[in-house]
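This document opens with one chain alone, in structure tokens, the form predicted on its own.
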Amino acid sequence: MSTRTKEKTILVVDDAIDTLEVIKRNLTDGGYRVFTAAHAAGAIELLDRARIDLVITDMKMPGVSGSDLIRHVRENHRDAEIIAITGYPSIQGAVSAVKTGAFEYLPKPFTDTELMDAVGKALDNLSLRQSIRSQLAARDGSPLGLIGESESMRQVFRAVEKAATAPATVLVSGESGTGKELVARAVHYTGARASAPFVPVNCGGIPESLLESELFGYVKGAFTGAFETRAGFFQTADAGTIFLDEISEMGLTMQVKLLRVLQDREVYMIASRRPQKVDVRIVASTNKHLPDVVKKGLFREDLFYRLNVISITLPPLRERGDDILLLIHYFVNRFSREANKPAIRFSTAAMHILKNYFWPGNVRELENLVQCLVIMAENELIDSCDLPSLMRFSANHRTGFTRTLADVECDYIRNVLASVNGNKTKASKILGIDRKTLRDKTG
């Protein structure tokens, strides 16, 4: 058996019976799985129980067509590759499986050879995909700095991938701590602009007062203090990528002439008469839902649609499963090097606790936790007792749901504060707020 067919499913689709069994006959002695399925209802259901790696439908079927399963497979099933076949060819129907989505269009009657050079063909293909996925996930210490192999994730670098192929702008929405930044570096780094300047801005940051100086810059003499000319952000950024963080921190003045620069491509500097032009690659991000803010009344809907060209979605870490793996090897040895200490192991009890917990500030309270527990450490072995208490079970906490939300708040955020030995900064960007709230709930 060749490392092509090896554990290779298929499922083979046609209300054609005796096609069906001559084609799995042929496959299944070529070393394949075979499943079979008279109709694409049948086939969808299988596609949900098993898990198929190539699809070879009949293009037409009574009820759902192949051209629908196709359709179906491309936006529920992408590791699946697609072979369409016909018994009434034509170009028209040739070019409408391939842009639907099938690899292959292979016409009927076909023989047993063209029908496993195409199958080979279209396994080699998805081989080549997954392995541009896995060298992507597994990149350790890249300027990519993503680091994951669950499905989630995986879908993340593949959008990442095509946003650093087009000049749109792009919208990155997650919860704090999930990477944002990281995934607005990738698709720069990863793009025609790797080599201009990539500028980073946190929105929620610098008071409303100062954004659009910062953003556009001033002329000499534009206000008191202004001795001198200064570029803003976007000028600074000309012909690399301008890093929007927060964008729904932004006010709605300062959201009116951002949408000018999007429109016109031009920025104008405080007291400056004349615009200047400027090729920027926008990336903006936003820890909320912004369709949400929008219908508040504090985000201008034609803002959020000139945003939102290309959006990826972050997943937060609860979501990830044995992400959660990868990630603490990756931080332990890149901690333990810093420190110039020996990597720290976990016991099972605690990898229990760390795979188990709801992690509110995703990967970044699980780096802020894996430096402090290599920093802090007096042996290598971690156990669960050595984690912070508000990840471990305690007899005497109360329990049930006789806590009101603000005791359970105040309890969390008193521990977030000790896992940071008390750093407000880094407490805030765990529990996604700005200092002043931090204050205001802690006294």
Ligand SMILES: Nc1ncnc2c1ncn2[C@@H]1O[C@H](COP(=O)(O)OP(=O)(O)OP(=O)(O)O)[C@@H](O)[C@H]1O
The other form holds:
Amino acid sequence: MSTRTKEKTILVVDDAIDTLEVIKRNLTDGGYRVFTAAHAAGAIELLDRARIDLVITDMKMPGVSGSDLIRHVRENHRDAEIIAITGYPSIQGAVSAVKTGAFEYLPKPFTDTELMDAVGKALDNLSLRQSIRSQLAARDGSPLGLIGESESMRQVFRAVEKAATAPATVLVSGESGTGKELVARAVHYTGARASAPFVPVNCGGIPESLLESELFGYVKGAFTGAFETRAGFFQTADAGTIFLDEISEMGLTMQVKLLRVLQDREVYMIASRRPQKVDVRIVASTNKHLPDVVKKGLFREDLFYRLNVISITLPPLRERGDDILLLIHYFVNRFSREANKPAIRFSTAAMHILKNYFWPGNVRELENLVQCLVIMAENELIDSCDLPSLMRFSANHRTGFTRTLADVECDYIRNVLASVNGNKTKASKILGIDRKTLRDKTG
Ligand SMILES: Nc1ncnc2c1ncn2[C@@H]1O[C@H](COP(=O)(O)OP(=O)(O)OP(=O)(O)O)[C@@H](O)[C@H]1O
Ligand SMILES: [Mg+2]
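The structure above corresponds to the form predicted on its own; please give the structure of the form predicted in complex with the ligand next.
To see the whole picture, the full complex is given below, headed by that same chain.
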């Protein structure tokens, strides 16, 4: 412990000079290297000059506030942990500190032990985060296989990082196949709970009548067939994260029960009168616009606000620009390696179609397509006529007249061949060309 604390550097920011001195003395006695700043501007300057592991900041300061400082640290110094302190404790203050990215919130007055405990926990969390990040970087250069360099995806990565460092509930929204579950996993596995379970629950796939027992468990004899006491997903996820997928599909009765869990942090197993404390982080996801579902009266507004403390919205694939190309490259390499085949390439015309297609099924659709192309490919070059015809049609439809005569010819030949079950003699008769020409045209 002492060797570890000695290397750690802490920056304390508070406009009250006495508080600054007291905290500094305590931390120095505890073996930490300590810097102090009486305002956020001084802190920002110090952060640029020295490697800081932990920032302890007052929330209420004249000029740049503690929340602004927290935001700055989160955005510019990813490897620093944050503890917020304030003399005006309020729930709102705590929520806003944690939402902006503070790991811990310490209301004044606090004892020396409380301070040292919070510092120890924050630094442990930092080490864990750093080690996971370096493992992931060593594996494939992106956090948990999330590929993307577009600005909209960078925003998602920043949000994932913030969410990973805060214990607050997260709502992940986005169209089907945009990567909501992957994001939920990234939040879990890059956060402080990484070594505890991540438990996904498909709320849309479990009948309403079973969902309660699946989530909260039941005691022996609770209903006919309950021969044993059985834990639910919440107990399984203790100390970890529960991922409530397709949350909009949860019925109103279950929503009330979930709201109670969020408020009280305890669950009741079916037929048990004794509540059980659970320490579970909730990440929920939806492919619907949840406020609309609230307006229709199908989702409780209070539950929506409880879930939506940190909100991460995944953009549809068609709005990610060149990320489409990056993803194609990524999946081609992955599936070619798996199939032990050389990597396929795409002609300019095929690329054009892939870039302009609407991708209603988003990344999942692209992943499936590349997998299929890799398996089916007879040579390394994929041309536009190798792509599904609906895709060619809608991509061209979207961008107007962009197809060359060769494209159209290639399409027509394929359709004719398909109509005669691949019989080249019959096809060449219909097309009015000899078999050799047909062979040349179809490669
Ligand atoms: N940015 C990304 N980089 C690499 N792979 C991705 C990315 N986003 C999604 N995927 C892959 O796409 C597939 C779909 O992702 P995921 O299951 O997370 O989507 P979803 O939004 O939960 O979909 P649904 O709404 O249908 O449940 C998965 O195989 C996932 O690995
Ligand atoms: Mg999903």
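Take the two forms, find the largest set of C-alpha atoms that superpose within 1.5 Å, and that set is the rigid core. Numbering follows the first chain given and starts at 1. The shown structure was predicted, so the numbers you read here are calculated from the model rather than taken from an experiment.
Superposed on the core, the two forms barely differ at S384: its CA moves less than 2 Å between these two forms.
Core-superposed comparison between these two forms: the CA of A231 stays below a 2 Å shift. Annotation: Cα of P360 displaced by less than 2 Å between these two forms, core superposition.
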